[in-house]
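Next up: a single chain in structure tokens, the form predicted on its own.
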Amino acid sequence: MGLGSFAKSEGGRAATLLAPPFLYALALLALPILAVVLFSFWTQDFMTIDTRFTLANYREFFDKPIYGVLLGRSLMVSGIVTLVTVLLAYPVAYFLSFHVPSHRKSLWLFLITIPFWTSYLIRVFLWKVILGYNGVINSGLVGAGIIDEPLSFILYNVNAVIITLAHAFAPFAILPIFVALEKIDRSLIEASRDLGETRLTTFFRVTLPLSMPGLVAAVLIVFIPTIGDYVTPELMGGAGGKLIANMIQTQFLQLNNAPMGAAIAMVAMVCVTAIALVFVALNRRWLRGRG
């Protein structure tokens, strides 16, 4: 068999192996997004969908302040959740990578993934019990004499949404950071210490830059899904904690206006994509500057 026929057979074999997952991803990802894009340029009058091209939905989005307020609040909440989650996840991942013996790391990772054993909805309801007016926190503080009456600002507002989302997405931030820290060559850290650097300067000049890929992955993994989360704001946010995802759900399921919901989803998707691309570009520029 000649080299050309061998390459052709290898290429055909690779194409055969890649075709099913590619078609599967196309059917479950690309086609639904295409459907949302098409719907955003249509209109709907109760049960009748007008498929004529129009920008009316996008004009309504930018004309009515409520949509901008919800989108801004969603971006703010997602940004805070991402910041809090990553700041809390990095020390945990650092401890696992540098201070836990190798034979115990699997056990610790196993313990971190335990929350995934329960339904996301159940975890949200558990936080309602913890943060409730007569919940665990308020009952404990009142019983200890720290406060005279239960706190009312920790549930059914944005604060409750942030706390619940930060807990829910913590494992998603810990794992990529841990993987990045595990890939760091320990001899580089030892060389830095041998050259007279302190633990703190070694962390900022060696460990942190080398773990940046995991940090970027953690930020994106947390930031992007929280924009589209509507269960937590619905159950924990109250009237003042609704996010853009709740408006999309309302348009689709309650107002029966799928085109408007699709338009809102497209605007949110474009905003999130733009922010993610800018963040990745700034990170690459920072890394090149250090190099």
Second form
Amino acid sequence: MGLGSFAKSEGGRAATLLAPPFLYALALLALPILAVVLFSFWTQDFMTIDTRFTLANYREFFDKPIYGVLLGRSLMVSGIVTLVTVLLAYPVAYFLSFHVPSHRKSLWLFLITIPFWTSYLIRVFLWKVILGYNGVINSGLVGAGIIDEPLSFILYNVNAVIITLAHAFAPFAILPIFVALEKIDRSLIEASRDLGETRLTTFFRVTLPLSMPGLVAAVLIVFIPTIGDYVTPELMGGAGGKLIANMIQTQFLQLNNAPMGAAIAMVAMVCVTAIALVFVALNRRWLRGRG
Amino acid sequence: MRGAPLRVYAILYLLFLYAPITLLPLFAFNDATIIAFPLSGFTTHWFTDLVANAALRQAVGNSLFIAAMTAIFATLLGLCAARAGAMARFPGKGGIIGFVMLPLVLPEIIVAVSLLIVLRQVLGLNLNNWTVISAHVLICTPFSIAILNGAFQNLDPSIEEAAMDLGESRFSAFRLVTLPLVMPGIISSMLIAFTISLDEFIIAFFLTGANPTMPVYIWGLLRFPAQLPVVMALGTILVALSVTLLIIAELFRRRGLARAGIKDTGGFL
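Let's see the other form, the form predicted together with its partner chain, since the form predicted on its own is already up.
So here's everything in the complex, that chain up top.
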């Protein structure tokens, strides 16, 4: 088939239509990321960029403990946030899929997604109001006479960052799990019950494995973006709750050291991608081992 | 009843989701500079302060412009991709669509720094509203595609073929037959892109020029305790606006599904 006839075929027309979004993503996503890779091997020389290839930025990353500490803390926070979010979200998704009558499902989904579409910045700030020294929780507990002194361990530390992020990413976790649960053929569950499994063993041996794709999607869609958030740690984390994204932001916008910032971003991205790939691979193996 | 504990849990979960937003109006109308309990009295003072603030008005104007442009361009790109997605396969199609959808899972800071490097260091451009728009289009296009995919995939291709058999050209068949059928999806996609862009901070903070967008301006206000009630008032308006836009978007999405004659199965994503 020649190029001309391909352009006239339906596949060819589809390709032509797909060209604008593809070229846009190529120009504004792929090429810029390539530029980040390139910059990470260059150095900032006062006001100019020294374009000689060097590993100096990466050496600095692994030599100075601060970067490793921040990256480790970031991965830990993202990991905990993912775990908490997905564990809390699963029962909600399960309830939506199995117990809500189908004409009410879209209302429930709508209610769940609304808070997600409101200003992220303001939501984060409101958590500060809830968790703060004079905040809702503390004034409530002191007022009720349960505690004498306001609790201080819930703001300006890693806990506060985890609570806020877990709240912000809740809908991201519910939706993919819900979609996976909806796809499960209900007769499989009936069959399992007919064959003598209890409700609980049916869940662990039928429903849970079948909903795994949704669970994996939920984990990835929470874990990956949380690494890139600097708003929550900046507002909620205090001195000891800063994360790797804060360092990237500082390098770019305050220290004016784009190459170092690029190198940190690269290391963070490689770590996140590696963890995500290992997670997906382990999950595949686990599912196959059962099947 | 079976599932009763689950229902209680789901309702508690919704309360957890809504807890922060419900505080907004409380403090927006509270007659005290300090954002804490107990509340002291009713005032609309903070809303008048808000309207009087010229810098804020300008930031809101910037954000509305950016959001409107983002909505238009993201939806145009989304239309191309969703229409192509509903057509015949060709080699590499799945990969290309996956690549266009990538910003959905990429940490936003990566998008922000990579564009900053290219725009500032490589091209030497000054940052302005259009630099923010270009990035917002990138991150909103996947959402537009997801919404429009729903509209296109449920469309019966034979309707358009029938129009062409009856003498319409390919383009006029699309304009007269397909476009009206997917119009609710288009409006829904524009509203969602508008909402995302209006609230987006992480990328805007890197790419905004001399005139900040509204979230970037709010970020600056958060450092001044005296300004916080004004932020609360602004937040109240924003949340009300977002919720209104979302309800309209949802109504259009449902109407689109009804037009295509299919059962409603889920929300936006």
